[in-house]
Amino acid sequence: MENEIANWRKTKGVLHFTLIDPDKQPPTEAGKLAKAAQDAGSDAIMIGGSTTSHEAADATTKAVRESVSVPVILFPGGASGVSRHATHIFFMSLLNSTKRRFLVEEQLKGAMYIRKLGITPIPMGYILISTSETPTTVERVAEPDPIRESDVEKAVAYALTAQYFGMQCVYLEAGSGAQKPVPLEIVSAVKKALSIVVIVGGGIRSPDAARQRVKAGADVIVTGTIGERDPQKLIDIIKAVKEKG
């Protein structure tokens, strides 16, 4: 299977992805917002949420294929995310959760619509990084093992375990509303341990903490709710991601 965010980080650089939550607001709105993030540069629009229905995603999935021509990509909670409208979908296991759901089970459950419907799964190793005092939403949702701001060589056998299974990126995630980044330890030794495309997200603020984490090794930034907070704000991370590029 070709690995088309390798090949899209070899062609563009460092890449920039939005994430959009279906729950956070209507289909039309969601559609405008990913339009704007395609304007300020960034290079695909994700989808999804922790607890979106399937109306939810697929509603918000349409509304912004309509929108951009940028790859829209799920980012499901479960197979319930899983819309006909998509370009790709992030196939992912979320390797330290503790509940064999988000293992195995919800990929199970959405493997054969995904064939059927012809979106382009994207295998992907997703790994959670507590860096907030409160769990955050997916925290309390899939009950991970916990990897702290120090549990570096945790992070990097999971993220090398997600390397031998043959995924085709790992996304380290703080989670969304995350008081903190992932740490720059982490990304920069779990960049080190792989050769497949790193994805960081989550609680990244500012251009600052966005040029920190790609110069720590990302190939891929990924911000969400600062986009609907603060558009210039995305422009200025957006701009910081592709200096590194």
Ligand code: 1GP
The other form holds:
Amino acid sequence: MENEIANWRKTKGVLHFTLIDPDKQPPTEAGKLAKAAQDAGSDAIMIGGSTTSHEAADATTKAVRESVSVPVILFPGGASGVSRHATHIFFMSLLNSTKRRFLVEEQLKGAMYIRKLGITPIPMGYILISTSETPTTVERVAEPDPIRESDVEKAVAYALTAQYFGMQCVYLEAGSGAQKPVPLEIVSAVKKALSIVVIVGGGIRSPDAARQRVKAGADVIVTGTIGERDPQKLIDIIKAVKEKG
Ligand code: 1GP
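The form predicted on its own done, now the form predicted in complex with the ligand:
First the chain shown before, then all remaining chains and molecules of the complex.
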């Protein structure tokens, strides 16, 4: 299987992906948000949420695909998030979930359908880092084996597990709307230990927060919430991600 995400990283440098949650706006609005993100320099649009229905995911993916030319990558909370309108799908296992459903069951439900639709899967190890006192939605749903901010070695062990499973990338996730992003110590320790692509997201709301995580070794920065609230901030964050050295 071709490693597209590593190829994008090689040719385009550090990447920025924009996450759109189908539950947060109607499809036409999602299309406009995606277009604005693409115009601001975002390299791909991700579509997903922890509680999204198939109808919402499908309609939003269609509207986004019609609005942009960058890859449209599904980031599903489960098999219901699969849509034929996407170009790619993160075929992901939530490695520190304690629920079999998020480790392999939803994937099993979606696999045959993905083959039939011909969407390109990007195998990904998804790792939740608990940075906030109030659990984020994804934490409430996934009931993770907790990785706290100081559990650097535990985070590295999970990330290595993803690499040894043969996954193409690892996603260090603080959760959408997290009070604090993934700590720099975890980003840099994971980057040092791994040779696969390192994606970092959740709670990144300033150019500085993005820049620091790129310096720590992130290959891809994901933002969601900020693009909905403050389009100018999104432009500044993407600029920071794309700064050289
Ligand atoms: C969530 O990492 C993404 O999966 C984006 O999080 O909405 O906090 O930017 P934010």
